[in-house]
Amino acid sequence: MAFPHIHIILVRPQHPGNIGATARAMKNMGLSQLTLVAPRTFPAEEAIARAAGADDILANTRVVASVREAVADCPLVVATSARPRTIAWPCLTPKEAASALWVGAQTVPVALLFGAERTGLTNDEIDFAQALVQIPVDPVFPSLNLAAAVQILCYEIRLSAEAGRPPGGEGLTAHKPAPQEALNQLIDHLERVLIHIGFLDRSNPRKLMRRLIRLFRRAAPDANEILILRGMLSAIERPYPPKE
(Lines of atoms letter the chains of each structure in order from A and count residues from 1; the text may use other names and numbers.)
(Lines give C-alpha, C1' and ligand atoms only; values in the text may rest on other atoms or scores of the structure.)
Protein backbone atom coordinates (compact mmCIF):
# COMPACT_ATOMS: atom_id res chain seq x y z
CA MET A 1 0.00 0.00 0.00
CA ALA A 2 1.52 3.31 -1.15
CA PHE A 3 0.51 6.95 -0.73
CA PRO A 4 2.19 8.87 -3.57
CA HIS A 5 -0.02 11.95 -3.20
CA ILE A 6 0.53 12.50 0.53
CA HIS A 7 3.50 14.77 1.25
CA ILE A 8 5.21 14.98 4.63
CA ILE A 9 6.84 18.41 5.00
CA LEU A 10 9.36 19.26 7.71
CA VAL A 11 9.78 23.02 8.13
CA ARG A 12 13.20 24.24 9.29
CA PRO A 13 14.29 20.91 10.84
CA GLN A 14 17.29 21.46 13.10
CA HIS A 15 18.65 17.95 13.65
CA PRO A 16 19.57 15.65 10.74
CA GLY A 17 18.87 12.64 12.96
CA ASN A 18 15.21 13.65 13.09
CA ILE A 19 15.13 13.81 9.30
CA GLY A 20 16.44 10.26 9.09
CA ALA A 21 14.05 9.03 11.77
CA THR A 22 11.18 10.70 9.91
CA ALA A 23 12.13 8.86 6.71
CA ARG A 24 12.13 5.59 8.64
CA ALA A 25 8.73 6.34 10.21
CA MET A 26 7.29 7.15 6.78
CA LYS A 27 8.62 4.00 5.16
CA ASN A 28 7.21 1.89 8.01
CA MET A 29 3.73 3.14 7.04
CA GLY A 30 4.14 3.16 3.25
CA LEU A 31 4.62 6.90 2.70
CA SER A 32 7.45 8.10 0.48
CA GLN A 33 7.10 11.82 -0.33
CA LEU A 34 9.31 13.90 2.00
CA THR A 35 9.99 17.62 1.59
CA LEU A 36 12.33 19.73 3.73
CA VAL A 37 11.95 23.50 4.04
CA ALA A 38 15.23 25.26 4.80
CA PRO A 39 16.85 22.42 6.78
CA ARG A 40 19.84 23.36 8.91
CA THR A 41 21.88 20.36 7.72
CA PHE A 42 21.02 18.08 4.82
CA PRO A 43 22.24 15.73 3.47
CA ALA A 44 24.04 14.33 6.49
CA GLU A 45 25.53 11.03 7.63
CA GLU A 46 23.45 11.13 10.80
CA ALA A 47 20.27 11.28 8.74
CA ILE A 48 21.32 8.21 6.76
CA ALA A 49 22.21 6.32 9.94
CA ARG A 50 18.87 7.12 11.62
CA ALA A 51 16.93 6.25 8.47
CA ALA A 52 17.94 2.61 9.07
CA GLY A 53 17.19 1.40 5.57
CA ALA A 54 14.91 4.21 4.36
CA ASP A 55 17.76 5.64 2.29
CA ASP A 56 15.58 5.72 -0.83
CA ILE A 57 13.27 8.27 0.81
CA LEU A 58 16.23 10.47 1.74
CA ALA A 59 17.65 10.16 -1.76
CA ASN A 60 14.38 11.44 -3.24
CA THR A 61 13.75 14.12 -0.61
CA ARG A 62 12.88 17.51 -2.04
CA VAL A 63 14.54 20.56 -0.44
CA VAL A 64 12.92 23.99 -0.89
CA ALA A 65 13.34 27.45 0.59
CA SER A 66 9.80 28.22 1.78
CA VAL A 67 6.51 26.68 2.86
CA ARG A 68 4.84 28.46 -0.05
CA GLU A 69 7.06 26.57 -2.48
CA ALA A 70 6.61 23.29 -0.61
CA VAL A 71 2.80 23.31 -0.80
CA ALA A 72 2.38 25.05 -4.17
CA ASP A 73 0.67 22.01 -5.75
CA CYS A 74 -1.33 20.93 -2.69
CA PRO A 75 -4.92 22.21 -2.42
CA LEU A 76 -5.27 20.53 0.99
CA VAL A 77 -2.72 21.22 3.75
CA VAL A 78 -3.00 20.21 7.41
CA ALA A 79 -0.54 21.78 9.87
CA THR A 80 0.53 20.32 13.20
CA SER A 81 0.28 22.59 16.24
CA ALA A 82 1.01 21.91 19.89
CA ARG A 83 -0.67 25.07 21.15
CA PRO A 84 -3.89 27.02 20.54
CA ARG A 85 -3.73 30.01 18.20
CA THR A 86 -5.11 33.50 18.73
CA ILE A 87 -7.41 33.24 15.72
CA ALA A 88 -9.66 30.20 15.87
CA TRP A 89 -8.92 27.61 13.20
CA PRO A 90 -10.47 24.18 12.51
CA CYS A 91 -8.65 21.72 14.76
CA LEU A 92 -8.69 18.00 13.98
CA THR A 93 -7.74 14.92 15.94
CA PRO A 94 -5.01 12.75 14.41
CA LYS A 95 -7.68 10.30 13.19
CA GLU A 96 -9.75 13.09 11.60
CA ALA A 97 -6.72 14.65 9.95
CA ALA A 98 -5.52 11.32 8.59
CA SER A 99 -8.95 10.54 7.16
CA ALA A 100 -9.24 13.96 5.47
CA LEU A 101 -5.74 13.62 4.01
CA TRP A 102 -6.31 10.11 2.71
CA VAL A 103 -9.64 10.99 1.11
CA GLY A 104 -8.22 14.19 -0.39
CA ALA A 105 -5.22 12.30 -1.79
CA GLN A 106 -7.54 10.26 -4.01
CA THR A 107 -7.90 13.27 -6.31
CA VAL A 108 -5.25 15.90 -5.46
CA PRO A 109 -1.83 16.18 -3.78
CA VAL A 110 -2.13 16.85 -0.04
CA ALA A 111 0.40 17.85 2.60
CA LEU A 112 1.05 17.47 6.31
CA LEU A 113 3.22 20.21 7.84
CA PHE A 114 5.54 19.79 10.83
CA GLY A 115 7.42 22.70 12.40
CA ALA A 116 10.94 23.05 13.79
CA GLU A 117 11.76 20.98 16.85
CA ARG A 118 11.93 23.80 19.40
CA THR A 119 9.54 26.38 18.00
CA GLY A 120 7.01 24.59 15.83
CA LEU A 121 5.29 26.39 12.97
CA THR A 122 4.91 30.16 12.88
CA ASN A 123 1.55 31.80 12.24
CA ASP A 124 2.74 32.79 8.76
CA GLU A 125 3.50 29.13 7.99
CA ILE A 126 0.17 27.94 9.37
CA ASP A 127 -1.55 30.43 7.06
CA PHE A 128 -0.93 27.96 4.23
CA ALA A 129 -3.08 25.28 5.88
CA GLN A 130 -6.81 24.62 5.87
CA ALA A 131 -6.83 22.99 9.31
CA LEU A 132 -4.68 22.16 12.32
CA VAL A 133 -4.06 18.80 13.94
CA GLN A 134 -3.07 18.37 17.58
CA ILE A 135 -1.76 15.14 19.07
CA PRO A 136 -3.17 14.69 22.58
CA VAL A 137 -0.38 14.37 25.14
CA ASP A 138 -0.05 14.52 28.90
CA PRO A 139 0.10 18.22 29.88
CA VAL A 140 2.68 17.38 32.55
CA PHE A 141 5.16 16.48 29.78
CA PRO A 142 3.80 17.72 26.43
CA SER A 143 7.09 17.69 24.49
CA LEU A 144 6.90 15.23 21.60
CA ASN A 145 9.84 14.26 19.40
CA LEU A 146 9.44 15.34 15.76
CA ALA A 147 9.87 11.86 14.30
CA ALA A 148 7.48 10.43 16.90
CA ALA A 149 4.82 12.94 15.84
CA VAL A 150 5.37 11.97 12.20
CA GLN A 151 5.06 8.28 13.15
CA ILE A 152 1.74 8.81 14.93
CA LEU A 153 0.14 10.67 12.03
CA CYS A 154 1.52 8.33 9.35
CA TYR A 155 0.12 5.41 11.36
CA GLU A 156 -3.30 7.06 11.43
CA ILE A 157 -3.13 7.63 7.66
CA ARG A 158 -2.43 3.93 7.14
CA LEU A 159 -5.33 2.97 9.41
CA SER A 160 -7.63 5.24 7.39
CA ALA A 161 -6.54 3.58 4.17
CA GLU A 162 -6.93 0.08 5.57
CA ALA A 163 -10.40 0.95 6.86
CA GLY A 164 -11.31 1.65 3.23
CA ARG A 165 -13.06 4.95 3.81
CA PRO A 166 -14.68 5.67 0.44
CA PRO A 167 -13.28 8.59 -1.56
CA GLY A 168 -15.73 11.48 -1.42
CA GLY A 169 -17.21 10.36 1.88
CA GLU A 170 -15.56 13.24 3.72
CA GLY A 171 -13.02 15.98 3.17
CA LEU A 172 -12.63 16.83 -0.50
CA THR A 173 -15.35 15.47 -2.78
CA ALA A 174 -16.11 16.15 -6.43
CA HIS A 175 -15.08 19.76 -5.80
CA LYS A 176 -11.50 20.23 -6.98
CA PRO A 177 -9.81 23.20 -5.30
CA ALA A 178 -7.31 25.22 -7.28
CA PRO A 179 -3.61 24.52 -6.72
CA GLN A 180 -2.21 26.18 -3.64
CA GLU A 181 -0.06 28.64 -5.61
CA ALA A 182 -3.09 29.94 -7.53
CA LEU A 183 -4.76 30.69 -4.20
CA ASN A 184 -1.56 32.31 -2.90
CA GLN A 185 -1.52 34.61 -5.93
CA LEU A 186 -5.15 35.54 -5.31
CA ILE A 187 -4.31 36.43 -1.69
CA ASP A 188 -1.33 38.54 -2.82
CA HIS A 189 -3.59 40.31 -5.32
CA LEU A 190 -6.27 40.90 -2.68
CA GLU A 191 -3.76 42.42 -0.25
CA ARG A 192 -2.42 44.71 -2.96
CA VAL A 193 -5.92 45.95 -3.85
CA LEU A 194 -6.97 46.43 -0.22
CA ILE A 195 -3.91 48.61 0.34
CA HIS A 196 -4.58 50.48 -2.92
CA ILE A 197 -8.16 51.38 -1.93
CA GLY A 198 -7.18 52.29 1.63
CA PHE A 199 -9.06 49.45 3.31
CA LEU A 200 -5.90 47.82 4.68
CA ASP A 201 -3.48 49.98 6.67
CA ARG A 202 -0.08 48.30 6.52
CA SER A 203 1.03 50.18 9.65
CA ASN A 204 -1.91 48.79 11.64
CA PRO A 205 -3.24 45.66 9.90
CA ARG A 206 -4.97 44.20 13.02
CA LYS A 207 -4.74 40.63 11.67
CA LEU A 208 -7.08 41.51 8.80
CA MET A 209 -5.10 39.62 6.18
CA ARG A 210 -4.67 36.58 8.40
CA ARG A 211 -8.44 36.36 8.85
CA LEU A 212 -9.02 36.77 5.11
CA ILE A 213 -6.36 34.16 4.32
CA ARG A 214 -8.11 31.65 6.55
CA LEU A 215 -11.47 32.53 5.02
CA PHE A 216 -10.20 31.71 1.52
CA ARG A 217 -8.36 28.57 2.62
CA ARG A 218 -11.55 27.33 4.27
CA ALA A 219 -13.59 28.14 1.15
CA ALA A 220 -11.09 26.29 -1.12
CA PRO A 221 -12.15 27.99 -4.39
CA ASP A 222 -11.60 26.14 -7.65
CA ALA A 223 -9.62 27.50 -10.62
CA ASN A 224 -12.63 29.18 -12.28
CA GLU A 225 -13.70 30.84 -9.03
CA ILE A 226 -10.20 32.22 -8.55
CA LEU A 227 -10.23 33.64 -12.08
CA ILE A 228 -13.55 35.37 -11.34
CA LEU A 229 -12.26 36.83 -8.07
CA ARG A 230 -9.03 38.04 -9.64
CA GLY A 231 -10.99 39.58 -12.49
CA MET A 232 -13.07 41.50 -9.93
CA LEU A 233 -9.91 42.67 -8.18
CA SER A 234 -8.38 43.79 -11.47
CA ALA A 235 -11.53 45.78 -12.24
CA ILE A 236 -11.28 47.47 -8.83
CA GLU A 237 -7.66 48.39 -9.53
CA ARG A 238 -8.58 50.14 -12.79
CA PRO A 239 -10.07 53.63 -12.70
CA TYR A 240 -13.79 53.69 -13.34
CA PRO A 241 -14.72 54.96 -16.82
CA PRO A 242 -16.13 58.50 -16.84
CA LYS A 243 -19.90 58.76 -16.65
CA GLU A 244 -21.59 60.00 -19.83
Ligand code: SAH
Contents of the next structure:
Amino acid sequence: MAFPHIHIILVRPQHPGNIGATARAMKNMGLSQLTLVAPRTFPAEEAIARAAGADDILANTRVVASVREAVADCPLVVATSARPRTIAWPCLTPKEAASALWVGAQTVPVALLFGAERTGLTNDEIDFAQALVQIPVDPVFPSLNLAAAVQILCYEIRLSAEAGRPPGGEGLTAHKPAPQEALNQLIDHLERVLIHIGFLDRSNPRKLMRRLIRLFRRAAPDANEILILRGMLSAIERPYPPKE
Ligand code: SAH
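Since the one above is the form predicted alone, can you give the form predicted in complex with this ligand too?
Below is the entire complex, every chain and molecule, led by the chain shown above.
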Protein backbone atom coordinates (compact mmCIF):
# COMPACT_ATOMS: atom_id res chain seq x y z
CA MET A 1 0.00 0.00 0.00
CA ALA A 2 1.68 3.24 -1.14
CA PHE A 3 0.57 6.86 -1.07
CA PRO A 4 2.61 8.64 -3.73
CA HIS A 5 0.14 11.54 -4.01
CA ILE A 6 -0.05 12.38 -0.31
CA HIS A 7 2.48 15.05 0.69
CA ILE A 8 3.42 15.68 4.30
CA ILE A 9 4.66 19.26 4.64
CA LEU A 10 6.53 20.54 7.71
CA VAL A 11 6.59 24.32 7.84
CA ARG A 12 9.71 25.91 9.39
CA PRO A 13 10.60 22.87 11.55
CA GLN A 14 13.11 23.89 14.22
CA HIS A 15 14.47 20.55 15.45
CA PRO A 16 16.13 18.12 13.02
CA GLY A 17 15.18 15.29 15.40
CA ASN A 18 11.52 15.96 14.62
CA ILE A 19 12.24 15.81 10.89
CA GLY A 20 13.81 12.37 11.33
CA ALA A 21 10.99 11.18 13.59
CA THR A 22 8.49 12.42 10.99
CA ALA A 23 10.20 10.39 8.26
CA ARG A 24 10.01 7.32 10.47
CA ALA A 25 6.35 7.91 11.33
CA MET A 26 5.53 8.28 7.64
CA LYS A 27 7.42 5.20 6.52
CA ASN A 28 5.74 3.03 9.16
CA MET A 29 2.41 3.95 7.57
CA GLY A 30 3.58 3.64 3.96
CA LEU A 31 3.84 7.36 3.14
CA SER A 32 6.92 8.64 1.34
CA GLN A 33 6.56 12.26 0.16
CA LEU A 34 8.05 14.74 2.64
CA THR A 35 8.46 18.46 1.96
CA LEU A 36 10.16 20.95 4.28
CA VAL A 37 9.44 24.66 4.11
CA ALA A 38 12.45 26.72 5.25
CA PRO A 39 13.77 24.20 7.82
CA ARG A 40 16.18 25.67 10.38
CA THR A 41 18.69 22.78 9.98
CA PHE A 42 18.56 20.25 7.16
CA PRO A 43 20.20 17.93 6.23
CA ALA A 44 21.32 16.93 9.69
CA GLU A 45 22.90 13.93 11.42
CA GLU A 46 20.24 14.04 14.12
CA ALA A 47 17.49 13.72 11.53
CA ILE A 48 19.13 10.62 10.07
CA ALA A 49 19.59 9.11 13.53
CA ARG A 50 15.94 9.69 14.48
CA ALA A 51 14.71 8.39 11.11
CA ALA A 52 15.95 4.97 12.26
CA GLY A 53 16.02 3.43 8.79
CA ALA A 54 13.65 5.82 7.05
CA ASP A 55 16.59 7.75 5.63
CA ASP A 56 15.41 7.03 2.06
CA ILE A 57 12.55 9.45 2.79
CA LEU A 58 15.03 12.09 4.01
CA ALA A 59 17.15 11.57 0.89
CA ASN A 60 14.11 12.32 -1.30
CA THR A 61 12.82 15.19 0.83
CA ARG A 62 11.98 18.36 -1.09
CA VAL A 63 13.04 21.65 0.49
CA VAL A 64 11.23 24.83 -0.57
CA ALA A 65 11.08 28.43 0.62
CA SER A 66 7.35 29.01 1.12
CA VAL A 67 4.07 27.24 1.80
CA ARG A 68 2.78 28.63 -1.47
CA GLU A 69 5.56 26.86 -3.35
CA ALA A 70 5.08 23.67 -1.32
CA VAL A 71 1.40 23.30 -2.23
CA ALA A 72 1.58 24.72 -5.76
CA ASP A 73 0.53 21.41 -7.38
CA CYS A 74 -2.00 20.34 -4.75
CA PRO A 75 -5.68 21.17 -5.26
CA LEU A 76 -6.52 19.73 -1.83
CA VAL A 77 -4.67 21.00 1.24
CA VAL A 78 -5.54 20.31 4.89
CA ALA A 79 -3.78 22.21 7.70
CA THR A 80 -3.28 21.05 11.28
CA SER A 81 -3.66 23.10 14.43
CA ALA A 82 -3.27 22.42 18.12
CA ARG A 83 -5.63 25.23 19.04
CA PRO A 84 -8.93 26.61 17.76
CA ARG A 85 -8.51 29.66 15.50
CA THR A 86 -10.51 32.85 15.68
CA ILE A 87 -11.42 32.68 12.00
CA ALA A 88 -13.48 29.57 11.56
CA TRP A 89 -12.03 27.39 8.84
CA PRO A 90 -14.05 24.24 8.28
CA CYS A 91 -12.73 21.88 10.95
CA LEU A 92 -12.39 18.14 10.35
CA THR A 93 -11.74 15.24 12.69
CA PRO A 94 -8.57 13.24 11.96
CA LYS A 95 -10.77 10.51 10.40
CA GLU A 96 -12.62 12.94 8.15
CA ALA A 97 -9.37 14.60 7.10
CA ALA A 98 -7.67 11.28 6.40
CA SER A 99 -10.59 10.05 4.36
CA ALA A 100 -10.82 13.28 2.32
CA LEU A 101 -7.08 13.19 1.66
CA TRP A 102 -7.08 9.56 0.68
CA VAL A 103 -10.05 9.92 -1.64
CA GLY A 104 -8.59 13.11 -3.14
CA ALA A 105 -5.23 11.43 -3.68
CA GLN A 106 -6.86 8.97 -6.08
CA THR A 107 -6.93 11.73 -8.68
CA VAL A 108 -4.82 14.70 -7.57
CA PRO A 109 -1.82 15.42 -5.34
CA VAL A 110 -2.93 16.35 -1.81
CA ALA A 111 -1.08 17.89 1.13
CA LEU A 112 -1.20 17.90 4.90
CA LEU A 113 0.47 20.93 6.52
CA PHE A 114 2.16 20.92 9.93
CA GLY A 115 3.43 23.99 11.79
CA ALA A 116 6.62 24.83 13.62
CA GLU A 117 7.16 23.36 17.08
CA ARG A 118 6.82 26.59 19.02
CA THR A 119 4.45 28.69 16.98
CA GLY A 120 2.40 26.39 14.75
CA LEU A 121 1.06 27.66 11.40
CA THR A 122 0.24 31.31 10.83
CA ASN A 123 -3.25 32.25 9.64
CA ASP A 124 -1.74 33.33 6.32
CA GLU A 125 -0.31 29.83 5.90
CA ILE A 126 -3.64 28.21 6.82
CA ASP A 127 -5.20 30.33 4.07
CA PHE A 128 -3.68 27.85 1.59
CA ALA A 129 -5.84 25.05 3.05
CA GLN A 130 -9.48 24.12 2.47
CA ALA A 131 -9.87 22.80 6.00
CA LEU A 132 -8.27 22.46 9.40
CA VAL A 133 -7.83 19.30 11.41
CA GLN A 134 -7.43 19.18 15.17
CA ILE A 135 -6.46 15.98 16.91
CA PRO A 136 -8.66 15.69 20.01
CA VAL A 137 -6.52 16.18 23.12
CA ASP A 138 -6.90 17.35 26.69
CA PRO A 139 -7.65 21.08 26.37
CA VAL A 140 -5.34 21.96 29.25
CA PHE A 141 -2.36 20.52 27.30
CA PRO A 142 -3.36 20.43 23.63
CA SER A 143 -0.02 20.68 21.85
CA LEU A 144 1.37 17.35 20.63
CA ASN A 145 4.96 16.80 19.63
CA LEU A 146 5.19 17.54 15.89
CA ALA A 147 6.20 14.01 14.85
CA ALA A 148 3.53 12.52 17.14
CA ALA A 149 0.90 14.60 15.33
CA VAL A 150 2.27 13.39 11.98
CA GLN A 151 2.11 9.80 13.26
CA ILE A 152 -1.54 10.02 14.27
CA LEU A 153 -2.67 11.52 10.96
CA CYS A 154 -0.60 9.11 8.84
CA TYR A 155 -2.12 6.24 10.83
CA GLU A 156 -5.62 7.55 10.09
CA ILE A 157 -4.74 7.80 6.39
CA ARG A 158 -3.65 4.18 6.47
CA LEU A 159 -6.87 3.14 8.24
CA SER A 160 -8.91 4.97 5.58
CA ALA A 161 -7.04 3.19 2.83
CA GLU A 162 -7.41 -0.18 4.52
CA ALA A 163 -11.12 0.39 4.95
CA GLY A 164 -10.99 0.53 1.15
CA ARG A 165 -13.39 3.37 0.48
CA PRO A 166 -14.09 3.05 -3.19
CA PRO A 167 -12.26 5.81 -5.07
CA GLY A 168 -14.53 7.94 -7.18
CA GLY A 169 -17.45 7.92 -4.78
CA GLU A 170 -16.97 11.36 -3.22
CA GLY A 171 -17.29 14.94 -4.33
CA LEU A 172 -13.60 15.66 -4.72
CA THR A 173 -13.14 13.08 -7.41
CA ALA A 174 -16.25 14.07 -9.34
CA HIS A 175 -14.37 16.93 -10.94
CA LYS A 176 -10.71 17.83 -11.18
CA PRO A 177 -9.86 20.95 -9.20
CA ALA A 178 -7.17 23.13 -10.77
CA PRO A 179 -3.66 23.05 -9.30
CA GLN A 180 -3.32 25.23 -6.24
CA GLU A 181 -1.00 27.72 -7.94
CA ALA A 182 -3.65 28.52 -10.57
CA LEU A 183 -6.06 29.33 -7.76
CA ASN A 184 -3.43 31.41 -5.94
CA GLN A 185 -2.85 33.44 -9.09
CA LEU A 186 -6.59 33.99 -9.46
CA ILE A 187 -6.72 35.24 -5.85
CA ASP A 188 -3.75 37.61 -6.45
CA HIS A 189 -5.45 38.89 -9.61
CA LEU A 190 -8.76 39.36 -7.80
CA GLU A 191 -7.03 41.30 -5.01
CA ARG A 192 -5.35 43.62 -7.54
CA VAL A 193 -8.63 44.26 -9.35
CA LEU A 194 -10.62 44.83 -6.14
CA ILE A 195 -8.06 47.43 -5.05
CA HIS A 196 -8.08 48.98 -8.53
CA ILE A 197 -11.87 49.43 -8.55
CA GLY A 198 -11.83 50.80 -5.00
CA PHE A 199 -13.74 47.89 -3.45
CA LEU A 200 -10.90 46.66 -1.25
CA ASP A 201 -9.32 48.83 1.43
CA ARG A 202 -5.58 48.76 0.79
CA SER A 203 -4.80 49.39 4.46
CA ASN A 204 -6.73 46.31 5.60
CA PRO A 205 -6.97 43.87 2.71
CA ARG A 206 -6.68 40.61 4.66
CA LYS A 207 -10.14 40.51 6.26
CA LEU A 208 -12.09 40.54 3.02
CA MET A 209 -9.50 38.53 1.14
CA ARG A 210 -9.48 35.79 3.79
CA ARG A 211 -13.23 35.33 3.35
CA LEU A 212 -12.94 35.30 -0.43
CA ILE A 213 -10.04 32.83 -0.26
CA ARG A 214 -12.19 30.50 1.86
CA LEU A 215 -15.02 30.76 -0.65
CA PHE A 216 -12.75 29.87 -3.58
CA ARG A 217 -11.00 27.01 -1.77
CA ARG A 218 -14.39 25.54 -0.83
CA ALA A 219 -15.56 25.78 -4.42
CA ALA A 220 -12.32 24.18 -5.71
CA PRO A 221 -12.78 25.48 -9.29
CA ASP A 222 -11.35 23.49 -12.18
CA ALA A 223 -8.89 24.88 -14.72
CA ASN A 224 -11.62 26.07 -17.11
CA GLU A 225 -13.57 27.85 -14.41
CA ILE A 226 -10.40 29.64 -13.33
CA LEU A 227 -9.75 30.71 -16.93
CA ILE A 228 -13.25 32.19 -17.12
CA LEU A 229 -12.78 34.10 -13.86
CA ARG A 230 -9.33 35.35 -14.91
CA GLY A 231 -10.85 36.47 -18.21
CA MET A 232 -13.55 38.41 -16.36
CA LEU A 233 -10.95 40.11 -14.18
CA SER A 234 -8.85 41.05 -17.22
CA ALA A 235 -11.95 42.53 -18.86
CA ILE A 236 -12.60 44.65 -15.76
CA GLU A 237 -9.02 45.92 -15.93
CA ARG A 238 -9.37 47.02 -19.58
CA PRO A 239 -10.87 50.42 -20.37
CA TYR A 240 -14.53 50.01 -21.28
CA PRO A 241 -15.20 50.06 -25.02
CA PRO A 242 -17.01 53.24 -26.14
CA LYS A 243 -20.83 52.90 -26.22
CA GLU A 244 -22.29 52.44 -29.71
N1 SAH B 1 1.91 26.40 20.01
C2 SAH B 1 1.60 25.84 18.74
C3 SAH B 1 1.82 24.34 18.80
C4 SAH B 1 2.62 23.86 17.71
S5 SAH B 1 2.85 22.13 17.85
C6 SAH B 1 0.15 26.12 18.39
O7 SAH B 1 -0.57 26.51 19.27
O8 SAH B 1 -0.28 25.96 17.24
C9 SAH B 1 3.56 21.84 16.26
C10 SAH B 1 2.63 21.30 15.23
O11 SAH B 1 2.22 19.98 15.59
C12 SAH B 1 1.35 22.08 15.01
O13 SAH B 1 1.54 23.20 14.19
C14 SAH B 1 0.51 21.02 14.32
O15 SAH B 1 0.96 20.90 12.99
C16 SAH B 1 0.91 19.76 15.08
N17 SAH B 1 0.00 19.52 16.23
C18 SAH B 1 0.33 19.57 17.53
N19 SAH B 1 -0.75 19.28 18.30
C20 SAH B 1 -1.78 19.06 17.45
C21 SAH B 1 -3.17 18.72 17.60
N22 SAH B 1 -3.73 18.54 18.80
N23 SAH B 1 -3.92 18.58 16.48
C24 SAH B 1 -3.39 18.76 15.25
N25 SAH B 1 -2.09 19.08 15.05
C26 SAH B 1 -1.29 19.21 16.13
